[in-house]
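Quick heads-up: it's one chain on its own, the form predicted alone, in structure tokens.
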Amino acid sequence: MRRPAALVAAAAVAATALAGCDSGGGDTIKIGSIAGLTGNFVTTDVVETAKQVFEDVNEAGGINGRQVEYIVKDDAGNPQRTAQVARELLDDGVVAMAGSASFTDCDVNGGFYQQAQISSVMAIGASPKCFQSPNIAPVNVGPFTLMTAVLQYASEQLGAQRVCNFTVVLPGSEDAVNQALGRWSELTGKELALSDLSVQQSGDMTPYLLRAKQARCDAVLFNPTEQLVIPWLQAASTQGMTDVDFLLLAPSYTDSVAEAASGLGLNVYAGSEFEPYTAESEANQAWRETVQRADSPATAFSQGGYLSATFMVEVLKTIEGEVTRESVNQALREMEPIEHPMLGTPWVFGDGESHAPNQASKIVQLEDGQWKVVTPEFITLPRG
């Protein structure tokens, strides 16, 4: 359907006006972020770590002599608030977004960012739209690529013959889930013995596990957050499923899950978004020192905050002249890929219509109440 010419012209004028509303120049570079500082999805560790990266840069003299002002807005997990704070940040004159970790940001603001011509180097992308926008490039693997990687580990390295999937499908993510499962089949030539996309976010987990037992699953993928995965593992232990490999995603790769699942007698694995945060590796050293200076907990999410701010700094350093929304966009789209030891693939924004630069994960296994790295090398998926 064609839009009336007057509306097209009005939209073009509005987009031009929005694009021109950045601060431009001056001695301060304003970077924005949307995170959950309150509510059910709290990500203070992400923005505290990103903030420390910018403070360290400022103490060292700034970026080409300019100080970074990092402005964080709390959306409290409320979509209306998510939309409101994005517009407040642009009114404040931010030239780009970095370190955002909001569950609703991509769905609510993706179109707005494109209209306003502002780019986001996101710390933690969870929604499919975070990986389908020309204006958003997360630094994390994301749940869908991670699903493929974990399944590949189970079938190709653990030797599982009957791999099963139980997924809580969030609104708008069913296609992405199916694509992730299909990608595993394309890579391995194998089919799932059972796939259940009807798992609810609450209630008794036992019926799903009984289905897994009936299907003789020897590896079971389960995707929810730690609040649901603990009842899942406890029910699996009650069912005596000690010969099954349980595969989890990054939201379950936490200290609290390790503690709660210790002693259940299960084989539990999880995929990491970055170099595993529990590893005392050289790759994690600079991040770990940063979170210590920030007096923030060392979490996998905080790794995203660290990397997104670090990459934004590297890109800002390449800009000659005024740092504006336009010059940041150009620098991100023309940047050279950045290799970092916490990632298995180079990170780049680029000029694509969508961005999913991180295609690598490591696998950790729960042993004696602690997560241990079982894949010293990253599992890297081929790009589609």
Contents of the next structure:
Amino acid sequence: MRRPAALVAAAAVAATALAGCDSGGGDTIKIGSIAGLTGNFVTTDVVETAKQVFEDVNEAGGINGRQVEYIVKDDAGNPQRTAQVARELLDDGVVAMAGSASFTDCDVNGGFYQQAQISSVMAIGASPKCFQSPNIAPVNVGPFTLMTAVLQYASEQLGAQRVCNFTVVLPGSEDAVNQALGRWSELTGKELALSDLSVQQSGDMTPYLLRAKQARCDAVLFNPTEQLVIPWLQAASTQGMTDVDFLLLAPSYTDSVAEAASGLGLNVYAGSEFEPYTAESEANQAWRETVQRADSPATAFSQGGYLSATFMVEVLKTIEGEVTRESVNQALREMEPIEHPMLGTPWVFGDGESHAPNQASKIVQLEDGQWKVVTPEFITLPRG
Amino acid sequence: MLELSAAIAGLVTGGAYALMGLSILLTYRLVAVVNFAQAAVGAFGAFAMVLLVEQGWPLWLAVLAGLGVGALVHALVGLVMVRWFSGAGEGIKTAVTVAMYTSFIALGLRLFGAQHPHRFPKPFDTPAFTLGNVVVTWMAVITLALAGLFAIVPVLLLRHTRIGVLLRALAERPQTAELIGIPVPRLAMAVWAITGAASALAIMIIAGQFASDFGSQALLITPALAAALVGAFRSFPLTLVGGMALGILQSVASTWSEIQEYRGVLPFVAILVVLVWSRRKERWDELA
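Given the form predicted alone, state the structure of the form predicted together with the partner chain.
Next comes the full complex, this chain leading.
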């Protein structure tokens, strides 16, 4: 009884592919996106900002006279939904994906995108698969490159002697974490004083901090979700770890963490994915105006939404003739790198088997409940 | 002496597990339902409290309101149980609470926002004393004291008061109790409301130490059920010991590099050992 089911599935895939080819030549350019509008990982700010970019373009006359139709699907952080909505988008006839910010998208749909030959300019890539696919190129640095950059800042610029790492390893990302740590060792010639990849997402954080204390760590990297970072810092404060530099990644670089962690008396640093969103810099101006028009909160994630939509528009503009999945793929693969002041390295899709174009980050420090930029220049890692 | 430090640190987690485990045991002993949704109910109360504090309410008033929310939500669960499932077996009742648990998580994430953390007020977060290189806060001391209270008060209540006798009758023979004139539905609803408030109090106290999102708080149900299982769903003191032991075990395990990756599994290993030990005199070849 298995075989007919497989045939039906294959036929459905074929029909999906055909439907997609047909609708590419309509009046509008359909761009798809998968994000968490409900559930555990809510990324509405990303898609609201991306949507505003496309609306602005449409108001200004569209792309070579054609309007963009931006279709956002909510996957609620649920892998089954992630798979389902990707197929719905392809059925709808989208020619490419932009501004996606789902934490399961790359793992669940990476193979499907390859099979359906569609490209995704992702706003926020968080899993290793986002940086290992020929069809996906995130605009953000991503947690792994960011780990290396933040460690490098601690050892080279803060002068930390005993750098320690505590990581909550998400399924499938252990190799990428080890590579990121190894890359720091290669770049600096230093070894971690302590590395613990067994941190759990639940429970009291004090035992880990006691280990760090015993190992006399003077800089401690931790990669928690936003919800776990406050208990982590509070426990560190309770244990009196005021002379340690706490290094965090982009998910912790938010206003609510700044507010909640203020007054704890700790040295807290975080890596930003882009030009720090809290900086009132010229680089951020166009993005900030877009976020305001979108009536969405200004966050690091929304910068990803803005950049991925902006880059997609730039690439679509270069297409002469019909905008189809094939022509978008070709344009992305042959595009010239785009320099943008919010990024430290030019962004390019290109024809590689994997894509991690963004290799630069700035560092922000928590001061009086506010994030302050402490590295005026981007820390750019040499390409691996 | 990292192990000793970790063990001391683990007392806090253990106290938290025990507190929640005792709330679950209380519900089970009084209305005979193993309630998988109980930590989620407590989280409703705790998050209501946090939201009100963020609105500028005084802490004591917000805490009272949070306890009220916990009581109300649990009373609703109780209403469903009393109305439609009073004649059903334990298995069915438990299955219903599992369904409620998943609904509550979805609802809680929607209501209390999954995106940004809330900072739970920790009024007693000042160091009480330092023991074995670990700074122990007043919060930890209060958690432990409260866990002790949760373990002793129900025992005294059930054994030595008239209401305790009525409650035992209600849990063990609800229909007989009704026939002899005990107002069963009203009493049961009161029990549901009180255990709901107790869970809310437990979560309010321990929330600040754990990941501060609704889902993580509701997940405390797992170690809490494990603690209740150590107490064989009967004994309050053993549940207290079970919760404390699990917390300490998990904490100490994080210091041993050989097993730290498996520390999440340790509570279940501990439960297996307890179960095998407690059933050691039973005959294993008997038909069920």
